[in-house]
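The data below hold one chain only, encoded as structure tokens and taken in the form predicted alone.
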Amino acid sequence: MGLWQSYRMRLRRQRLLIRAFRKRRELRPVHLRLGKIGSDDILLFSTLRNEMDRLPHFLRHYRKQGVGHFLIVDNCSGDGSGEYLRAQPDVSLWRAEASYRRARYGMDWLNRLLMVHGHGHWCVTVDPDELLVFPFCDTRPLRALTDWLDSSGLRSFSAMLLDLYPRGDLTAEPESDMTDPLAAACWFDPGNYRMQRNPVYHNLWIQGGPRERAFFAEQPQRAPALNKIPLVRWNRRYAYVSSTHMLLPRGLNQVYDTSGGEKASGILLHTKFLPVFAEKTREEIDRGEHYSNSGEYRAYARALERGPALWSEFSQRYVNWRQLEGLGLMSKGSWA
């Protein structure tokens, strides 16, 4: 059974790579600066649509961490995101006008770019509303983490998605400057998470947090997955299977210690719940391009009719990575 399952996983990985190769025709170069990529640069890959509210902070955050180049697919933005990215000196930009859903929610496009341009690099693969924090990120650059991962023989690094939200009504006007998402939404759930190991892909499946209690309380099994593997020393033979929740080969998914210790891990600060959330929810329902006919967004819309607030008496205000480590949400492991 083990050999048969391994064979099936190899076949699936080959199919994903073939899909990504075929989807190359949907990627139209807009402005490429690939010649600026250094042989040891950390690269960031992302797909987006209408994210102008987040992009300046997103780029600042990852530039400060040490990302050397951004490879971004714009899926028909109409809010100026494409024009803004085209003007950035460290961004290579493609435009995809094809279906986001039929490209496996953008992962076929990113697998293709990772295959061609990510080989041999440490690659960060994230959405524009995901900000990576890791142990010592306030004093050490991302390069220090990847050097340690290399010296430890580790090829991948995990980060749990941590939903941030404002204190007030999600449909209310912003109380602070929208140029900093972490000021507009800075509260999170310190607990209320559960996990189980996936016996097929060998990754942990994490659910819970504010989206489950506010939008999926009656069907918690349908709550969004919070486990991510956003940082990988990429090889052209690798492929993301489902968003960045898991990869093939399966060994890349074994990012948690099963022998009683703790492996280093990070957090993706998820800035989904900005004041534009209600507008984006309506837009994505109309497009129908997300998983299960945008079922997640339909759950959001039903709750938004009640004017919900995610904040509760148990909410904590985000301070820094040490706070998250103290709560057991991330770990520095053996990295000192």
Given for the second form:
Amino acid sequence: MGLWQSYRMRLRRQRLLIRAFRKRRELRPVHLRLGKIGSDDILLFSTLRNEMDRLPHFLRHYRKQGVGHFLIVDNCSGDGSGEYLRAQPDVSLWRAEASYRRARYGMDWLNRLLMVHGHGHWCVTVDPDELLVFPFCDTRPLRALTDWLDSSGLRSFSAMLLDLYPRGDLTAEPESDMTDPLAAACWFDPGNYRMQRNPVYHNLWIQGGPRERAFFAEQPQRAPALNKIPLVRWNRRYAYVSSTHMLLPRGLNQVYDTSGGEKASGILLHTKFLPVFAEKTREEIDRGEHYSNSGEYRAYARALERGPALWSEFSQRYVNWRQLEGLGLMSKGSWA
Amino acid sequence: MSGTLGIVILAHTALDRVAQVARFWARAGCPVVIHLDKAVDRAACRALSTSLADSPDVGFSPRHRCEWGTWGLVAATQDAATQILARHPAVRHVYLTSGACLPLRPARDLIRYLDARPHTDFIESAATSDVPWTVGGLEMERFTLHFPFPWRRRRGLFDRYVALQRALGVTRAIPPGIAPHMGSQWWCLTRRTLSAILEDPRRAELDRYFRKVWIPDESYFQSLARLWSEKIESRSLTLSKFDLQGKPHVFYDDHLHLLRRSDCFVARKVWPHATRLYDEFLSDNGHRAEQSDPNPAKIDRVFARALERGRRGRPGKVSQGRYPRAGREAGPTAARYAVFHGFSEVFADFGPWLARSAGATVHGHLFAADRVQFAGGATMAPGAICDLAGIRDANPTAFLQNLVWNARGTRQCFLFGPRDRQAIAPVLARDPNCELHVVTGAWAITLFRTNDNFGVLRAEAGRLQKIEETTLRAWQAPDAAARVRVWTLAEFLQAPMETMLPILDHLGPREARHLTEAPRLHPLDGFPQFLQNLRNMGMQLHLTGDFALPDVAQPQDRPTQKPVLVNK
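Switch from the form predicted alone, shown above, to the form predicted together with its partner chain and output its structure.
Below is the whole assembly, all chains and molecules, this chain first.
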């Protein structure tokens, strides 16, 4: 049984890699600066569309943490994101005009780029609305973490998605400009997450948070997964299976301790619910390029018609990683 | 000038930092010998020696391949020590450091410290039987088996060869006169002891023996110093902490203040990119020249806490990094809480009364089928847990864990009964934090007070009794960890308040409790007859206890009946 399972996982992984290989022609280089990548640089991979609002802050956040090079797939942005990225000295940019959905929500493209350019590097794979927070990130660069992971024999690092939202109505007009999304939306749910182990891929499946209680109250099983493994010391034989929720081979998903201890983990601050969210939701439903027929966005739209605020009296305002660590949302593990 | 303190540095990476540290020692007049691992490429070696060409007191010793746990480290140390003793006759103490060691105090502090103790050898050296930190569980066997294979690279071969030797009963003879000792490999020995070890006429024989010992760098000098030293201080002057995997903790820029206050002479291991540490500690403005002794206790605490977090986590908190498998969870919840089963059926206003009397957060039926009944009718609880039954039922254990975790610091109580969702019952049973107070058969009072057809009541009574029975079985199982106290309804009604008082006392400190009121019992005239009618309909009522037929309970007059103590 165990052997059969392992064999099936192997086949599945190979299929993902072949798929990624076949999608390589959909990626058209716009401006590549791959020669600038140093042999031990930390790389960041992302797919995006119309994210001009977030990009400057996004790049600033990860540059400050010490990401050496950004490898980005632009899925037909029309808001100047492409032009902006093209001008950045540490970005290599591809353009993909094919279907986002048929590229498994961009993962085929990223698996392809990871395979070719990520091999041997520590790679961060995130969306433009995901900002990584890790233990000691205010005093130590990302390299301190990856060096420690290396010396501990760990190849992957988990960072749960933490939805941030504004205090007011989601449909309200933005008050401030968007230079810092963390200023526009800085509240989160501190302790309503549940998790169970996925018997097939051995990752933890985490659900809960504001999206579940506001948009999926009737069908909590369909609430979005919050578990993510965005930081991996990549090997060309690895593949992301579904978004960055899990990988193959399965050993990479073993980012949690099962004997009672705590493994180090981080948080992806999810700045999805900026005040422009309502507008984006309408656009994404029209495009229909999202998971399960954009069902998630339909749920948002239904709820938005009622004009909900995600904020509650038990919401907490984001301060820093120590706060999240104290709440038990992330952990230092045995790193000191 | 030629100093009395010689430094040996065993380096293999971050050579720019090695150069920086070597220069620091050389500036203070300490001769330095650097050993570079054979794996370091030629260009890097040349760059290092060129950059140190202006420091005549820095030399390089013959290179060996230094793999963790192998003889190479000892051979490298022997050669480097021989070289430093031969070329610098003034040297009295030799300090062995690694390339990731950083001096924390001005060199003259250390020199002065050693000048005051000219015959003392600082080497951690403990008898093998007393050492708890061994990796891999080989304690005495590391001296009595052969270890030709590197543990890091050839783990399989290593393990199989150990197993084979055990099976064959191989035992190496320890050379006569040697008592195996172990300890940190970062020592500071006097010329007298070190040269005695290096010039020992038996050295060839001893080297041959230690070559096949496992991790000889932790035992070679540690054992041999015992033969020659006049005065051993069994501790390392190097601050070095180890984690669960036996690898040294790493110091970063944000440890600056901790390291400063430790007053240790040298720290290991420092992250090569910790620029601020290197800049601070290697600068020459030695403004801290007080003569304090090393005091690593503060830094110990930080790392001990980290170890504890890694090993035991936070009991009761399941998170992305902690998902204990069954049996390893040390209790599913984070704090003590109490569950009252059946009480709200007996008393008219039990919840609010308990909240007033016990000074705890008293929820209603958290596991009610339709909605979560949070205390005070709230729609949300701390942590932003919402009152939707669907979300709760998606994972009742997580719901309970979150509730208790988020309310750390306030005692949680909630009501329970056979009408609630029962999926949580087995979890309560195995939770040592859970106090279960159970009145069995109390559901009959609610039935008694409703105005339904008797046939309906009869069916409902059968259903509830069955559910309660199943749940009770889980709670009273021999392996249940919760504290469970069970009364039948009849027992409880004999003396309700006498039963309640100890429970209240147990719940919290009795802060001059204003127990001015008692909870109101539901009027029970005709209740025994109601039960008898159920029996007459063919129902076997065994959870309510026995009620005397004509007599309705008059609780306060009866003698107290002891509750059944099922489980501690």
